[in-house]
Amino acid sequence: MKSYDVVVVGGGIIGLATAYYLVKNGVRKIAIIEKEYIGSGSTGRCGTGIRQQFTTKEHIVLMRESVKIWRLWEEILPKPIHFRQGGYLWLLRSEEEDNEYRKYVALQNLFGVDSRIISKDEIKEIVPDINLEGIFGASWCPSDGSAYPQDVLDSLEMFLKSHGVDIFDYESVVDFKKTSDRVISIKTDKDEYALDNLLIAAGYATKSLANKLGFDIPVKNYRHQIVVSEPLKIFLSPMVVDRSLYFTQTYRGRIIGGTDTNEEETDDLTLTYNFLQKFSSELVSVFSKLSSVRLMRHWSGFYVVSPDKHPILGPTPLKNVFIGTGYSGHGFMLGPIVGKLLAHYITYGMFFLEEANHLTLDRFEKGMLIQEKAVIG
């Protein structure tokens, strides 16, 4: 039986992103084991936007923090991630909106993110083909942006492989050997581990394995859809949200988005025509220039979300797991930080932000929930 000083349950970015911290920590034994392929998860099938506009200090500080990470990664990843700060371009409908979201982008501010409140006549200098009836104005940071998925995961698997962490996909976990207060080992459908250490960060799957380890974490699955197009020459920079639609164009030139459909709690990734149609349709009414523009592909994913629209973080009740969870549709932009802030958790038994002390399980036992309202697709 091959023993490790961590094993990691989950091959999307949380996974890979602890990983890489935890090797940056000096920790030499690793293992990640992933059921299907590595970004097979919410990962591989996000919508691959990165914002700092968010409602609360933890998202905002954290992802303030994960903007820096991302800048660096682009820099010194082994294969290029696409990370490009195109902004995000928040359509704001009535003054009652416009008042509401002045608010959030001065606490935005006051945590060191670039967001501000802009005009009709300067979103039109953003994206000038954009139909602007019905706007009152947008809320607007240039630094926010997108990166490629699967580029992202790519390239951390190159650095991890690189550097002796066994990656073994196409492996999913049976069964767990424990003790009172902590795992032994991990017992998959091809093999067992020994491990010093447990990270679940197995997205969908989190919840029915911590219930295998006898506690429960309050997340509900939702299914979200996406949609890409045929490849167009590049003329959309920022990622454009209004209310629940949401698009941008990727570095391939493709027009990638989705809207929320008020699906409820499933395990069903179905795709529907009653998605397409209303995507269609509201992507068109705010960007009439796309109404010919071919659909190419659709795929969905689950949304994993806490009852507070927060991740769930670091300690569980057994003393060597640890659990990252409940990103509510931002684990994607949220990974880099939140594998460093779970690396830092696991070697050294604290977090390095005191926002993320904020994030643990222990917080809905004690009701000190923090509510996100900016959440959209």
The other form holds:
Amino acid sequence: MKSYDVVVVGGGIIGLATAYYLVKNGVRKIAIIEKEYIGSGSTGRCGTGIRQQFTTKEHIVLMRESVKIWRLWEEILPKPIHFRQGGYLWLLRSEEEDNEYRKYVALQNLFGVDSRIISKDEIKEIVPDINLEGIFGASWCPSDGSAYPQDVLDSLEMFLKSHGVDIFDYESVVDFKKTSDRVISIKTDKDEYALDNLLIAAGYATKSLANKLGFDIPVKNYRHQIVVSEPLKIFLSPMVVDRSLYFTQTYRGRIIGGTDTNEEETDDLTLTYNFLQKFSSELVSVFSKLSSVRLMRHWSGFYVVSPDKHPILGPTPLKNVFIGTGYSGHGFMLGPIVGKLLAHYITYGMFFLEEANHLTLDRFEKGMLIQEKAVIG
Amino acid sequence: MDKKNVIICRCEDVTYEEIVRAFNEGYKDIESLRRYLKIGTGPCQGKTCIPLLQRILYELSGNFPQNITIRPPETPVPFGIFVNVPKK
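Moving from the form predicted on its own to the form predicted together with the partner chain:
Now the full complex is given, and it begins with the chain already shown.
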């Protein structure tokens, strides 16, 4: 039986980023098990956005650190990942919203994020074609941005393979062999691997794998839909957010975007016409030039949502099992920093950011959920 | 004909030679080739090239790949079409 220091279940951004930092930490024998192809889960389906405009210390600090890594990765990974700091333009439609977001911006500035509230004139300068009717102002962060998920994964995969990491795709986990507080080996539909440490970063399937190991994670899966247009000449570099609508243009010229259709918890990825109506109406009302642009592809993926909408990272009731899940729709942007944190935890038994200590699974037992700090007062 | 000059994916300009090279680099299934070469991701969404790619993969590996993901719409549709349509 092959034996590994760390086995990672899940070939998405979290699994690959963690393996990347495990390699950097000097861990030798690493395997990644992916049940389909690399990026077949939520990473490959995501909206490409990377933002620091959050409303809690935990999210803001983690994302600030993540952006530093995104910038580094663009330089040092073997292939371009197309990380672009085009900014996030968060449209505000009333004075109340404006006041609320001023508090968020103050909190973001406190933790070193360069966001600010801007006027309609400035919006016009950043995105000239936006329909400003009914818009009060915007929350703007120029260092937010986007990266191209498939290129990120491809680049990480190339790095990992050249550093001796075994990546088993089209291989699914069947069972585990465990003692009372440790996992000894993992059985797949093709083979069995002995392991010292196990990381479960399997997106929407993390909960069911944890259940198989005898503990629960309080997350729910929600379907979110997304579309991409035909390629156009590059004209839009920020991500525009208007209430639940978001859209940007990828480096390949396509408009990518989605909106929230307030669906119930589900394990079904069926697409709905209702989404297309809501998305197109919202898009065209704020950016009428896109009315004649053609939608090319429509798909869906899961947000794995935790009770306080923050990630669940690190230790579990089993001593050598670790998890990373519950990103609530922010897994891709958080990927680099979460990978670094999880690899550090697995290698050294601790996090290197104080904020990450608030994000462990036992917070739900202790009743220490993350509070929205920016809305106090 | 020189395989360099055979365009398989017309939307993304992917040649026969590039597919063979990628296959030899380890990209052996449709999904990873899509990710690596961007084959089949243009406006036709693979209607022309994916059947050709299936055949090439069969020639190279002896297995005929079946796992193709098909997504709507069947043909590109302007966003404006979906606006203000009354719900039934």
